[in-house]
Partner chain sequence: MEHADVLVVGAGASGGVVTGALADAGFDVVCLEQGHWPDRTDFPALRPTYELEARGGWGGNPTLRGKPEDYPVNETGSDIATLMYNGVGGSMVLYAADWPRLLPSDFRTRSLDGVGDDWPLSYRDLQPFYERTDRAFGVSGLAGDTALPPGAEFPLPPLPIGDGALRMARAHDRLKWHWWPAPNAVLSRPYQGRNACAHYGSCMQGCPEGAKASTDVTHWPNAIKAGARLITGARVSRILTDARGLAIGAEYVDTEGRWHVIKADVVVLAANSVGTARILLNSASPRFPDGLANSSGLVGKRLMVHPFANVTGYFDEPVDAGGHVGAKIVSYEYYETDPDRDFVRGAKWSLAPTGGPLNAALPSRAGNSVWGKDHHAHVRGHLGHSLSWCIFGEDLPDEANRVEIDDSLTDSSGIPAPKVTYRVGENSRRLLDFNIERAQQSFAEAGARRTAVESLMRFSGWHLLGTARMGDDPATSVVDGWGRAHDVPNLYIADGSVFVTSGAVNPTSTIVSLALRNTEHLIENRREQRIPG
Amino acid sequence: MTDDNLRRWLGGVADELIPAGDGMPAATEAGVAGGQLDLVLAVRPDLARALNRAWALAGEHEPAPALRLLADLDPRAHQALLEIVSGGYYTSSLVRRLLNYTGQQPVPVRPEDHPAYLAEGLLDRVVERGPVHRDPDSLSRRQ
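Can you show the single chain from that sequence in the form predicted on its own?
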């Protein structure tokens, strides 16, 4: 068993899970069995053991039967495989570009800007009522 064989098998399984369609690439076209696998395992090294277990258990099978076998015999390895494929796919710069996903962006909050729910009066009753909490420093301890 070599790294190339494992990557070739993972590519087949990944394309079974994420085939090309609707203008989106298949998993292997997004590099799921190549550089994206390295990226996923660098971030989640805990998945490497499960991937190796999946390979040892189902590496001799075609993709669809391999996935069924893993789901039946080793659900944790199956789940790890799904995470590796989906994680590698959706972190691919090609896929992100095609989805127009630029990642999480900071949204500055300006304290002088009041949220709309304040202008709508949703909190007026709460403001008029005033605080109803008890000061924990003034509470005595039960014995």
The other form holds:
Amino acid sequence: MTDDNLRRWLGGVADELIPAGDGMPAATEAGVAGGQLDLVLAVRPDLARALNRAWALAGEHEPAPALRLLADLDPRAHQALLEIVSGGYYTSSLVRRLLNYTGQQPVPVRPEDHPAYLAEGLLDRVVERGPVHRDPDSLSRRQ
Amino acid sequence: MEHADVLVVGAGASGGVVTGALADAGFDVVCLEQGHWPDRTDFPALRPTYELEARGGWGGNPTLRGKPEDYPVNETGSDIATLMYNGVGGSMVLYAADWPRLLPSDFRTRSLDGVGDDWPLSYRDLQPFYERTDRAFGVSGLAGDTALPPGAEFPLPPLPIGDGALRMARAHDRLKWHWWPAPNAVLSRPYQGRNACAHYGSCMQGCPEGAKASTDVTHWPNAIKAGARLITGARVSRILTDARGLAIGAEYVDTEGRWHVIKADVVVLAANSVGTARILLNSASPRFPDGLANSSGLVGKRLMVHPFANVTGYFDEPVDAGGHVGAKIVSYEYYETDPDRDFVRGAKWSLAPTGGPLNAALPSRAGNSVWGKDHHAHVRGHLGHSLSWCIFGEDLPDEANRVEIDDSLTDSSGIPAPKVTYRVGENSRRLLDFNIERAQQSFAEAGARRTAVESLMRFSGWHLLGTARMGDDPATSVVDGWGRAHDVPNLYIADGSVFVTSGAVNPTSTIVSLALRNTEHLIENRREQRIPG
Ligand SMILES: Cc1cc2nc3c(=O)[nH]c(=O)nc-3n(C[C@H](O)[C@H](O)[C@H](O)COP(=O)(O)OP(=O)(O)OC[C@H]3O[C@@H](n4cnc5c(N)ncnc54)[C@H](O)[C@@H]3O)c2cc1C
Ligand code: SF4
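Swap state to the form predicted in complex with the partner chain from the form predicted on its own:
Time for the whole complex; same chain goes first.
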């Protein structure tokens, strides 16, 4: 289903949504209509159906009017297109490197013995202000 | 035919605790679970497609996910869509592991504020069980929160809060508003053979380290060692009863479509507030025409899900909120009733991170998308530059908010599926609007450049509560103060269905503490327990 015509059309739409700029590549330069599309559809086969529908409905239009038409006619296909484009873009290692995104790397948690909030006395002041709960037994509460 | 002393339905949070306690006490327990063991190696955390998968097969809504072990829920008549995971560990496999407790006033809303109903127990009754379940699940936190009466230390030190939360804590210090490092059921250090948190930040799509507590890692291995039998891929259609009106076991279907009956002296339902109501209503019989244990007419009614709003604050400077996705810090400043406001009760705030690059482009919570030439600036302004106040509002019990059996929808085994009707009440709306304004003020004080508001999040039905409430009076409640059905003396309910009111906190620590308390009561009173002949 992901034939060349569809990929060409998707590439146009993708670059309309995410053009090059601010030191970042355009969507097609990040492979959104190429290998990244295969990756996206492999983990989200549910998006393939909506992509097909989007293409059937708007495949003959230029990118900007195609997006407007889809938003009107088939919001779910429109939303799927946004997910396919941004999903492909932000899973590209090039894009992640440029964004300096290092998430999902294992980093050992180090519970500090004295976090800054203790050193600054922030919690002491919370405690000084008194309970913020009502106790049904004593009905005490900070005023 | 297979027989057990006790049959438990559902291997989630409450099912794991109940089965573990019974097996340790020497009971022959069988648990039927419609799902399977989660496969830790298949969790998407380590894949670059993680955020994309979170919006698909790793999402929380069983209807959209549509796996064979899920059941669909008709929620066209609901403001909020229900979320859950169906498998060993239950919804804890996907939960964020915020681990707060109900506050003392939550057990007395009728006496204190003239709304809801009082619980047949108090905070102090539950406090020792909160402390024991904190140890069993491995909770990281800091004792002394002024939102609760004094109590024991947590077994593990609090998780780091990051400089984003520190910034918010300083803002609350200037505002003189409450804040506290959040307790989380996530390990800050290795504990009981489990690894400490490794900061993948994918907790809501399964924790690959096993650092986040869920009963598949905290309870089931020991329960099975103690002799419990867990049958997965076993979906219960109905509870069976004898001529005396006692429960005698359940009918279930396996993944091959074969039907079975299992008998037991005692049955415990732990299928969550939607699943348990569904089973009880599907168990209607000539003797129990309106569903099992439903002489009060309250089975399925008073569903509470905590209406949820979100305020995102954007900062010019980078704000680190990495690591686990549950709360970094909490605020109970606006939790209690204030007679000067136009609503009663209040909300809990949890400060949470806002996700990775895909979430910056297509935010799943408060925020917008920008396409075209400004897209990159927009994403850079969100990613690593934003924080989110999650506002959980108290939901007052309302019989119109309910779980019923849908006329035509069924699951993949042909068992009638539930229909949820839920509307956000007026008190809740006013309460959320007030708290949204205050959260914006909190961000402004912290120096946020702007805020985005989501006044009600549809896919936020994480907390499923109230559809088989506890109480002393059989005319106005489904189970007694120990979780035993008034109408069926050997049928117990252990999950969040039994909540009388919702409070405004994430409920799992209360669900499991109640489940432990009530199971120990059942064990202590085993000699008086009526069982089928
Ligand atoms: C995305 C998400 C985030 C959350 N975050 C938090 C949080 O941060 N803090 C918090 O306190 N809570 C949170 N929760 C809620 C928490 O997960 C639940 O409160 C808790 O798991 C409920 O426990 P339970 O035992 O009632 O039901 P569950 O844990 O849902 O277990 C019910 C089990 O019963 C099984 N079952 C249902 N019907 C049948 C049947 N007919 N036959 C056989 N088996 C059946 C299901 O498959 C499931 O495994 C979150 C939930 C979700 C989904
Ligand atoms: S952040 Fe910690 S708790 Fe969450 S998935 Fe990663 S290791 Fe598990």
